[in-house]
Amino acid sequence: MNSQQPLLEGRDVYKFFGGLAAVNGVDFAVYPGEIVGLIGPNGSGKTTLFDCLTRLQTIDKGQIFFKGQEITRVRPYQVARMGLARTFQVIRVYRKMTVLENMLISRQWRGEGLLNMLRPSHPDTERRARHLIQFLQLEHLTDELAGHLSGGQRRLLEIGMALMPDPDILLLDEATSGINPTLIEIIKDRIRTLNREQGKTFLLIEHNINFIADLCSRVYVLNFGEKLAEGTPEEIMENEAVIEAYFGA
């Protein structure tokens, strides 16, 4: 058992939609410096759990903690300012703004209103933006409109935007979905580099099992809103209940 305090933790989390428990009594913990995977069949509650952890959804029962502080009723923008960032299943970028402008605005948006977003960027902010653009191998697209990028390039941009405020943990929702293998390898390499060199913590929703196996030390499996299994990628791959629920018997 890990003796550290969890960085992000959910205790007995429930989320109902009508009479359906989309998240059904889930206990969940991610420790500092980990890369943790979250898998399960479509409709198993993965994105809903993400929404609960990041406070985009109000939970019906249970508690959520971040850095040892209960955030069960904290607003989403306040959680973001505390150091919790995420991407979304459907990529969210400003298509009519350039790559650099997207990065700058993501640094300035801190729940402080539109006026702050419109102020000129501090030189340090622009330096960080350009550094991340280069790190994500988007430098040749710095002045390109985000709407002109491929889906994979927009995904890299969205990850860069989430990294701009230098979060403690980054939650990635299907970061490899619909992306070509070359860009998947770039994403994998960048996650690994951030984890090893900066100690960044990641929680990944994925259907790409090879991606999860290559990166994650632990994996949670959800099925019908419940935690079906938890363990190393190897343990999960050999779990008969997971094989039946996720891969097909």
Ligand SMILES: Nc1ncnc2c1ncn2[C@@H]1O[C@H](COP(=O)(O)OP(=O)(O)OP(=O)(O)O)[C@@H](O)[C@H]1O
Contents of the next structure:
Amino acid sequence: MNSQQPLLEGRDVYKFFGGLAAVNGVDFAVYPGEIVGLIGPNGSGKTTLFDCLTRLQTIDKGQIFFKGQEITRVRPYQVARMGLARTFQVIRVYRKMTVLENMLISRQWRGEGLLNMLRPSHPDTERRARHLIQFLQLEHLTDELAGHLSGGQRRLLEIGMALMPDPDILLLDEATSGINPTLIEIIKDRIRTLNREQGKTFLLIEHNINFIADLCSRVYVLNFGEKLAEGTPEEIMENEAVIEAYFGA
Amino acid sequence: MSTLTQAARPSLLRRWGGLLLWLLLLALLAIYPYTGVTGSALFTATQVFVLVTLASNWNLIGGMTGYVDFGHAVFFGLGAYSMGILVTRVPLAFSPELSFWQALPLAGLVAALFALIIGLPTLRLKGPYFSIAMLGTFVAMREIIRILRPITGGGTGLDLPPVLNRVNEYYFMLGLMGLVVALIWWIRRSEFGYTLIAIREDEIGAEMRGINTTMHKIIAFMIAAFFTGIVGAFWAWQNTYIDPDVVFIEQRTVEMVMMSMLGGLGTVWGPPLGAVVIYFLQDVVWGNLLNFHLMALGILLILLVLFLPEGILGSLGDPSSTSLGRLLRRAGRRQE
Ligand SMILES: Nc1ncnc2c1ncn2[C@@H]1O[C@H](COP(=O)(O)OP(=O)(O)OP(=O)(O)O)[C@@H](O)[C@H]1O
Ligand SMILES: [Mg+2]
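For comparison with the form predicted on its own, please write out the form predicted together with this ligand.
Up next: the whole complex, starting with the chain shown before.
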């Protein structure tokens, strides 16, 4: 179905922790404009695969491509500047900064000289930050320290920080865990809007299967670091091997 | 509180108040020598300026960037020795014999260059590993200076020509302190300052969001080393004599750390405040009990860690203040 070049691609990716193959020869591709799901039982290597694709982890074998360019050895900040943003399963916010400051410092960086950086943030950056804070319904917390937010609020903030640089692809690692159902619906709606109206590409790790089924056109299933299945949500949910991996034999 | 925002436009006083107060204080201090004070009072004030400058510099890398440097006095020592070597006739082919003002920037540059060289490997280390690597660097450098006898005079040390007088010294350090604290104030409210705090709070998060963390850490480290080197160079000149045992003393680093901690790690005004408080504690409270001096410093350190971990400004609610424990614990956060 896809004659296009993938936006983000992993070829034959291996990642070992000691003797454990956390990612075991996975081929993986996300095309521009897609919303792709990544599911699998606990410990199946989803987060590790994210870490490999975003260069947080150095892979032991294989290649990673982003926008047709090999990034296997590129520094993570450079990958981010190319237009990739992600959130983390274990939330990473700057706790001693306010919500607004967290957003401002997550802006698009372009390798500006230090002299430029000796200024406060640009008003346009702040406008965007405030807009996104509103979009995520965090307005009342704008000047609160991130360390004082609840787990769910921090997750929303992290999504905001990922949106801040206007990336081409967003990788969300369990973005809905710990978030209340109404807000999950809102996030779902936002993802769909960003995808349809701005052509943003998404890669989602989720345990919430409804979320995946509602949003994704394609799903990858990992099990013990290997790709177990790949297909539409409907195909995946009927796949014998997947059912067995999830519910055990 | 400083803020990163422009569109919000907090009142002018809030944005510039800190700097204005600082300039006012500097102006007052500039009059001090004309109030008929003795040379020894000026000398005391100069020592306080030295400590404020050192603490503020240490805070840039230790408090704001979160890299707790337990060997920062190495830059002081390099500055002092650069000055000593450049202004005395060392029996070497290149023996330059520069003036104080010519040697001064070079001393800072030597320290900054060394920060670049040593920072590239050590700033990769997290938490206590960095601290210990820098402590090792400090001890090693002292021995290197001792061994390089032909250049450094080894254990015998170097004598510098006495030139500055008390008033000159006072104004020099006042200016340097004024510059350094104003620079830190400026950095803290700039995007660069915020990236440093971001690195301190979550380095991986910062890197993954497009911040070139290595470069920012190195620059912060080099700035902190540069001015520490300048202070060391000044100190060498003021003291007119240097040897490894008076220049490379651990206590100098301990003081930088403690002053920053007492005032509030990562804040702009905490380290200067801490420096003043600790100087007068040392001078007034236990100045007479010379033998207990270091012990008292140690006890103060323990009390600080236990009861005032985020320092004076931290306990007054400055949100950028953090604790030493928090910074050192980050070692475990390398990857999750
Ligand atoms: N830094 C690490 N060091 C050692 N082992 C690790 C590390 N990170 C992950 N692992 C191991 O790799 C395997 C895959 O972990 P990973 O976090 O990728 O799973 P996951 O699919 O994201 O699971 P979950 O759904 O629980 O988040 C696990 O067995 C885990 O113990
Ligand atoms: Mg995971």
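Numbering follows the first chain given and starts at 1. Think of the rigid core as the biggest set of C-alphas that the two forms share within 1.5 Å after superposition. Every value quoted in this text rests on a predicted model; they were computed, and no experiment measured them.
Peer 1: Tell me, please, whether between these two forms the C-alpha of residue 166 is shifted by 2 Å or more, with the rigid core used for superposition.
Peer 2: No: residue 166 shifts by under 2 Å between these two forms.
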